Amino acid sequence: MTATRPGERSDALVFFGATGDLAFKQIFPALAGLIRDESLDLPIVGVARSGDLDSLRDRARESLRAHGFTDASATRVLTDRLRYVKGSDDDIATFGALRRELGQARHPLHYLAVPPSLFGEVVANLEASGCAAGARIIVEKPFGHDLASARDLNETIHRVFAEPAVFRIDHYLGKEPVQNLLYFRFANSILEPVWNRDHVASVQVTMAEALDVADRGAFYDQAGAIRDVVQNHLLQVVSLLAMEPPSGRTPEAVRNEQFKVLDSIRPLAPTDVVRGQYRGYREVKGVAAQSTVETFAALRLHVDTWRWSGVPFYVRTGKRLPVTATEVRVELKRPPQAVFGELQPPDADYFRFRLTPDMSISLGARAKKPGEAMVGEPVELFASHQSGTERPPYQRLIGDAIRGDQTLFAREDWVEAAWRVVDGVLDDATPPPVYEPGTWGPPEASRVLLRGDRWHEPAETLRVEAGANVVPRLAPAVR
């Protein structure tokens, strides 16, 4: 098992899958972006078993003019520092070759961009060629397709890799409005005092999509919405909003949080999940002709833990639903008494966390309507981020790894909570309720929403067209 040095700086970088489309549509301009923003001064060598290293640099500059990068001086450094191995990975005399390649590096970051079902090939030609000591390794989601493949896949790449040297990556928790998601936690004492189950009357994720699954029909029909974006990107968001505070600075200490909230969330049971499927979806190419596989998911998670016992968890995502949008609603309690009596009983305060696909954190209260009755309307105050600066999130993440700065990464024990809670309602064979496109999913979605909450529609935009980087503003709630 290789020797690991956290916060060592790797000193060569290998990515395996190099004319594939992750590296073609993520790596290639997050290299560019490092080199361009901080310098990055490594030997950068793809694996892959067609073309060559002209071929390689070609396909380089055509990645980065498709995604807009214009800085000619950036693309250059990249080019020169590309490297070139062809070979298959199940071949060794490749990884003799790449071993080679690397010269005096003693410490790569060797990046998986293959299907998870090579890693234990790749895991293994990298040991047995030496190009496994001192190294570390990036892997990409998915990490299994349930608990029992997670174990599998975690144990093969532990043969080799100890855990501290394992990257698993995933984009969604390199955004900026994720990590926004956790700082305004953190850095304000305002929303402690009301952060709990004494004030809290419910929390909703939302994340929509009013695409269909395109291109991805075999994908995403030996997937489904629960595996798909549940399991990963939103149990990450319920993590971060239920999490205590972390008892250091280390990545280790907001990790260690976010395994508790995973570790205390019971398992799903049918009851706390509705599934749907939109009308159409079995026509796209790739999909089974009575497919089962939801394209919609509704549940009902409980945190089983001192501060959030008894306040349901709403989770809900699907495609073909009427915006792209992905929203936390956290909803506070009502008042113990209508003081000044007004007929229909008023929404509760709430903060809402907006985080696709514009940035922004809002509280909605009430304020007195002008006139002379005593009678409200729901207010909110709002403040969005429109810097355009953020670094995106291939780029964030590549750059932690080369530092070996975990914070950002799935660990081991997290990837199976999160297995653990919806293991027992993956592969449902029962046909889900077909909804139509451009709708909020099926009605029986409501069926996971304990009496009196309701499901909140993010907006298509809530952004505030000013030249303000942060813009407060008094304004209509959203219903």
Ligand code: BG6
Second form
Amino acid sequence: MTATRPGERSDALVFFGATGDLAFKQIFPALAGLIRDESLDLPIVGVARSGDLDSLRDRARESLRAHGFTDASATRVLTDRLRYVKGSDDDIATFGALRRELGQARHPLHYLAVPPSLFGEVVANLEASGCAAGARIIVEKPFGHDLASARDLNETIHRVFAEPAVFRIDHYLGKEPVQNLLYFRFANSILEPVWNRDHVASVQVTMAEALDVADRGAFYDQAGAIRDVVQNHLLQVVSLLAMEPPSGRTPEAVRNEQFKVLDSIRPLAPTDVVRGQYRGYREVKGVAAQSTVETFAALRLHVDTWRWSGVPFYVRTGKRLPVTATEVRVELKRPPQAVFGELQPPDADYFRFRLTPDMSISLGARAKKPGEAMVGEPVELFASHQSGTERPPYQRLIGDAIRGDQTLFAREDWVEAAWRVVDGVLDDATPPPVYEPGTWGPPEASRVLLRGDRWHEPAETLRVEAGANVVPRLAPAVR
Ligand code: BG6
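Following the display of the form predicted on its own, present the structure of the form predicted together with the ligand.
Whole complex next, starting from this chain.
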């Protein structure tokens, strides 16, 4: 097999599942964006069971329209570049046709936008047909449904593709504000002196979603919140927050540190987790009538490293919460004495990284109120605040995979370490406490908090006035 060298560009893109949801929602818009912004120029081959080239082109146009993509020239280039192979993933003849369609291409990138249960067949047929030689592969989450199945899946893929050719997508890593966590931490010197157990009291990550599970009941009921977003997106965020500085500039240097920190997280015990299920979840189409699957999870992680020993990392996520927003809050220890004799304020100073729907980095602190008395008020100093108009994560990630840059993709050992963290608390058959839609989950969630810590609720939108870099701190939402 001719291996593609890191940094070598792929010379064709193949996507399996071309008529599916993922292609419609993410892949077509990402490709059109790459054509518009980076003049992407390679053959693009869709593989699916039904339809023909014309219907695939129509679907691409429809997808772009639905996503508000208005660049007519990029749309035309995309539809011109499209090729189509009709056939099924278990039929070797399909792959023979694909090899012919690939023509001179020697380093294709195969995107498996199909259920993981089909990966085995697809990779075996890619190899048998000669399509795997010199190729790379992109696979989607969920990557396994527990540690054992993730290991099996890795083994299946590695029979044909070596790890440097495997790109596991976690779209959270493609988000600008998530990349900015890494950037802000290591491009500045202000954080490092306080970024440790001596100064940080706790770290809190909240990913709140107002949406329900909508038309994804059948999928979601096999997954639940811990599999759906904790094992991947939220542990990625935690690993970026807690990792040591990368030594070196290679993609591996970052991924090594992400892995090391994750590997040091103690496997979750049932006492570290509170689950919840919103009222009405069991009535969703595709959900079992007696489902015990969680739509909410609050957990406490122990990061057993020199830097973080004893600092709780709280993670919370849920569907049907009051807002859709993701925030990280790094709470600092209080000053040792109340020099100004004020009543002890309820909150200590903190860093806040808002990841969705807009991006901001701020420092919550106290400043003196104008007047004679040495009395303060909470303020936020904004280091940066931007609307969420960055490049869509899939555009960034597919572009990186074409360039052969693995930095923002989950490595095999990371994925397995993440499953190791959550494996002991999956599939709890105890019915979780029910919470009302539009609330912050079951009150039991406070059980994971230590030493009087409390949950901080992200606001739906931030009230930052243009030009202002100090604003009164947002009042915490009412529970
Ligand atoms: C997906 C989950 O991976 O991430 C969804 O399956 C979740 O349940 C989504 O809603 C959140 O991502 P984003 O980019 O919409 O914040």
